[in-house]
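Here we start with a single chain on its own, the form predicted alone, put down as structure tokens.
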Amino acid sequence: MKKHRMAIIGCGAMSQGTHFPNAQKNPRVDLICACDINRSVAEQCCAKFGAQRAETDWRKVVEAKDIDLIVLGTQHNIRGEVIIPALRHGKPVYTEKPLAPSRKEMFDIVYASRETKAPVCVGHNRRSSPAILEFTRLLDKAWQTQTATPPAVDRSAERKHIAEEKQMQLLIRVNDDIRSWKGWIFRDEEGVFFAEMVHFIDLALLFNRSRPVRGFAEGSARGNFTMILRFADGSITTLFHTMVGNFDYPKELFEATVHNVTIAMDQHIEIRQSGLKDESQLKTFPFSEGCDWSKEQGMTGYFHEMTRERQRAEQAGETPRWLNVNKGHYAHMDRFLDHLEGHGPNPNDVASAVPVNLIALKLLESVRLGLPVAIGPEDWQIPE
């Protein structure tokens, strides 16, 4: 079994909550280095997760001969200055999203990857969520089907097919709780609009079968907003985000309708569908590792278990345990390791991440102007 000698640069909450634990439990990873501008934080990560040494200078990390894979967990204002030197030293990079805050920096990273042949994987991890992979499979099948289950009242014989029947309507709802956010979000120019919504714009582009042509965003760029993306075939994706929700309520809901088939993915733990005759109407997915105390699955289980857990914790004077869901973080990195070994595609190559970032910036412009914006080839095509 090949061992990938990994260094993690940026030892903040994302790295400590996700990248270090996943590296620690992956048998294909040797965790060589933890790097952070705060030495004590890097040393704490070494002690907690078993990294062999701590560094404060990322340049030493990308030049080190005993490291062959970089995981970049810094904020998105530190991307190209680390990624490009790493690529020039022959080191593949797994970087957190968003890829970069400017068009020039994004393109510089793409061209450096092409020139050096060293791959970059962007952490749009929901692409690797088991529930999203199943949602994608069912959606692909719905696009191809012409035999959805019949309606209760069938008047199709009274008319011919119309153009809208070849379009998809996709709703993505994100329920967030501002009380959990860190202060930098409110100081950052792009804020949560850019840093978090790229996840969902990425999936909107992945699920749709034609190019986006127009976007509109309305609301507050800080958190309460709705985005609309129109595609060349007339399909529409609506992305609704609230910052004043409650974290006891599930965060993510996807609902797609196409060819008289409706598919819903709820909180990465349940998929419901109507219209595909030979598919289950309901499928559930287990909670994340460490949630073995939960006995029920799916959305019903989620609410039952959380209610019981709050009651238990209140009686015991403890903080309630949280029901975490599998959003694909471990699998996304593992698929990248497969790619580095020559087995399978890059789960999110850098070229596919650029249109996501550019469209997010276009939508940020839209919400500030209060006007629709055109999305053209310059936003989704990268010249060779």
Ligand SMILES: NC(=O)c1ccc[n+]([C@@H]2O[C@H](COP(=O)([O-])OP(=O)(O)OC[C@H]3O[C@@H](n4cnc5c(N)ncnc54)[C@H](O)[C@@H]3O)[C@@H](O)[C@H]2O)c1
The other form holds:
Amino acid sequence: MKKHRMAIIGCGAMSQGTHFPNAQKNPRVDLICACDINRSVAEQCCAKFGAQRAETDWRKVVEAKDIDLIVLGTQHNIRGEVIIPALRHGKPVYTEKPLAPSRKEMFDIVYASRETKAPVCVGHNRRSSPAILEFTRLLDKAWQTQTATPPAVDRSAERKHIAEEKQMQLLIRVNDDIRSWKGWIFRDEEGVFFAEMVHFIDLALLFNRSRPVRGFAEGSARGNFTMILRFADGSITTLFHTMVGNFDYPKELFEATVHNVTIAMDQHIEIRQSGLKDESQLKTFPFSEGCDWSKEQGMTGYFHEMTRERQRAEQAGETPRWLNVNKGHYAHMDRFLDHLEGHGPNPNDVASAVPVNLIALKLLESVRLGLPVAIGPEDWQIPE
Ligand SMILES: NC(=O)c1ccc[n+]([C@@H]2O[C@H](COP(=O)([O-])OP(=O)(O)OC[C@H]3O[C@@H](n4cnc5c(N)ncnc54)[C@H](O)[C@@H]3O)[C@@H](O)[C@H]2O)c1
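We have the form predicted alone; now please give the form predicted in complex with the ligand.
The next block holds the full complex; its first chain is the one shown before.
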């Protein structure tokens, strides 16, 4: 088995909560280095996750001969300045999302990756969530079907099809709780609107069958907004974000309707569908590793478990344990390792992240101006 000698640059919340533990449990990874401008944080990560050495200067990391894969877990103000030299030293990079905050920086990363042939994988990890992969499979089937189960009252034989029947209506709801956010998100130029919504814009682009042509966002750029993306075939994706929700309530709901099939993906733990007769109407997915104390699955299971857990914690005078769900972080990295070994595609090639980021930036203009914005070839085509 090939061992990938990994360094993680940026040892903050995301790296400590996800990348270090995942690297530690992945038998294909040798964790060589933890790098952070804050030495004590890097050293703590060595002690806690078994990285062999701590560094404070990323330049030493990208030049090191005993490292062959970089994970970049800094905030998005530090991307090209680390990624491009890493690629020039022949090191592939897995970078956290968002890819970068400017067109030039994104293009420079793509050009460097093409020139050096060293791949970059972007951390739109929901692409690798088991529930999202299943949602994608069902949606592909729905796009192809002409035989959705009939409604109780079916008058379709009395008329010809109309054009709108070939469109998809997709709703993505993000229920967030501002009380859990760190302060930097409010000082950041692009905020959660950019940093977080790229996950969902990425999936909207994957799920739709044509290019977006127009976007409009209404609300506050800091949170509590709705984005509307109109696609060339007339399909609409609505992305609803609230920051005044409760964190105990599941965060992510996707609901797609196409060709009279309705498919919902709830919080990466449950899929419901109606219309595809040879598929089950309800499927559930296990919670993340470490949540083995839960017995039930799915949305009903979630609420039963959380009610019991709150009661248990209150009696024991403890903080309730959290029911984590599998949003695909481990699999996304593992699929990238497969790609580096020559098996399978890059799960999130850097070029595919460019339109996602450019559209997110356009929508940011829209929400600030209160106006719809055009989306065109300049938002997805990367010139040679
Ligand atoms: N994929 C996901 O599900 C997901 C979830 C949360 C956050 N993120 C992304 O992860 C990234 C990090 O977020 P976070 O919440 O961990 O931020 P954070 O502020 O907690 O961590 C960033 C770390 O980078 C370090 N750092 C800054 N400059 C550095 C430099 N020049 N060299 C080395 N280290 C440096 C900081 O000291 C800090 O420890 C963001 O881009 C965020 O959008 C992704």
